[in-house]
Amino acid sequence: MKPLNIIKVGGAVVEDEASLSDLLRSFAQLPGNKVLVHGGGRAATQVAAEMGIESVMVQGRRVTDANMLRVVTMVYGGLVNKNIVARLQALGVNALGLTGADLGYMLSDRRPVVDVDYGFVGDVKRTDASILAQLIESSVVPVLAPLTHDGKGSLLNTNADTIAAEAAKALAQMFDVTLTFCFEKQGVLLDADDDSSVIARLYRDDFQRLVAEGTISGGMIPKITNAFCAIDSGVKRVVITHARHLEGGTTIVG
């Protein structure tokens, strides 16, 4: 099979130039076929903050009612999405961004209520692979944006590391994936403000460990789970690293 990279870059890259700006060039000269995901909730909260709106975060993840959603999907969908592949385009990228919604590619179910009502936030349900490989095959460059759809013709609000994570699994069985999360730190670290404390290979039992020690907190929580779930279905290798570079960082072990 063929080898594919997937990238995913977190909001505070996003909205920080330079760190955009070299992770787009490292991103456009990377060889053969690949795929980008981006977030943008910084993005989202300063522009809900402008409209009056109040943001809600539970474990790293945003409440979205319906003020909310159209917020994101303002932010998400347009402003970040279009800015990203307008500059890939000028860096020689054949960029196309997408949400869930559009070729249908990545339906989700509104995310039930136990003990935090999300409101419109989705649980990716399916994926179309075959989709995203035809562009892929087609030397198109699918940026992907934080948004899925129910296929009832609602948009839903839908981690961006989740995205990253559910693309990666559905396109490990026609690529060789590597998955990477690209963000403002070396890598998963032992302490927080130490930028040396890099764990070079993060384990099952670690990572648990380390959650339970509150080392491992907050939106790193779901980023790390998302990537032993892609492990465990079948993606090559996942990575987390610092936007500036590709490489090093901490390696996922299932």
The other form holds:
There are 2 protein chains.
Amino acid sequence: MKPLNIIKVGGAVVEDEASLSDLLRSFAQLPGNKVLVHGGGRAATQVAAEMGIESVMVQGRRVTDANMLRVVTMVYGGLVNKNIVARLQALGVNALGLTGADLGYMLSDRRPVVDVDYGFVGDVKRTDASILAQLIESSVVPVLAPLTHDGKGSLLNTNADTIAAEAAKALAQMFDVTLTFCFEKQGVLLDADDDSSVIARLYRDDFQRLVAEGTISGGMIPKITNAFCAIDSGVKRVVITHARHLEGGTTIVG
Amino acid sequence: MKPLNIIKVGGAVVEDEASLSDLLRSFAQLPGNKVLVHGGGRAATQVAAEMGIESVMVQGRRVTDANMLRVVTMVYGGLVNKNIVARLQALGVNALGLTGADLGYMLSDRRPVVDVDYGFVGDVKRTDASILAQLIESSVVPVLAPLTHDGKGSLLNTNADTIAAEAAKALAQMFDVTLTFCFEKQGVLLDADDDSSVIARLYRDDFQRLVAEGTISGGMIPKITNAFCAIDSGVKRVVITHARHLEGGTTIVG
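Alternate state requested, the form predicted in complex with a further copy of the same chain (shown: the form predicted alone):
Okay, now the whole complex, with that chain kicking things off.
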């Protein structure tokens, strides 16, 4: 199978001009088949604030009422996605921005209310890998925004890590997929304050131990849990690294 | 050549839920190859106002400084485009939302400053018809937002009528194109207050006379001028009609 790089870049990187610029340049230089998945949470919070709308987060997830869905549709689907596409085109990358509604490539169900009503948030139900594969085979570089649709006419806000993991799992049937999560740290750190304490290879047992000990905490836990889940679904390699270089970092080992 | 319908729908239609709903239903029922081009000026003005940004118009065109470019990127590329795409998918139409940056299909030059500095506004330089044709041949329905790019990493605000006319002209090499501009009137009217005064067929000579007499004025003039220009470039038929039915109205005759 042909190799495919799926790179996920978070909101903090997207928001900072210097790091976004570095990331896009590194991404453009990456040879072969590739997909970029972006977040944009910070930009959404900022635009919402400019519109007098308060961002409500529960357990690190954005509560998305109708007003906030309007904001994230604008910010993720428009502002962040289209600027990345335009900049990649300038770097010679044949980028195409997509939400899950475009070509209907990713369908989700609105999350049921259990303890929290997250509003217009989607849990991925089905990813049409063949649609993405056809684009990739035609040398198109999909740029995926963290929005899906419910098939009934509504967009849904969907976590960008989840979009990346779901796309990776679906495409693992056709490609030898490396899924890279890049953010503002050098990788998974043994000591959050020491950038040189990167764990080069993280095994499942060690992960569970490090979580129990409190060494790995917060937003890293769902990120790494997603990574193991992707490995279990056939993704060849998951890497967590810094946005600047797209290499090094922590490799998650099934 | 195979027939292709390019339907352009303006901001007033897009903004009103009932008329958008009618339009999308009519569009979904249209058989064969089709493309939808949308505006969104009113939604942009509204979002800008919510962000405390004033919309400045000169000769009916939006002045697009950096702040306003951010707004139109959000509204045209995100809010309007992605909602239309999600709703068309729900109606069984395999829609794909595009700005000119996506797949690099429409390149423009920033408008030079003569009397007015319109800011980040693009005049179309090149439309890659083969990109759109390939999508259309694969039964994809492109949904075009009124944004282009300069090939240097910047998006540019571009009038939706122009996008529709440029796409129609480029695709006229490969398809038998009917370009339909639909809006909130029944067609080109002899009496603006009388919906039954639709001119069924408008010839160039009559157009010039009606403009000179003041019967046709304002925003209709560039719309019809664009239409004649499209006819001169090989577009088979240009129709100006109401958004509700996508038929009847005024046919522009070269």
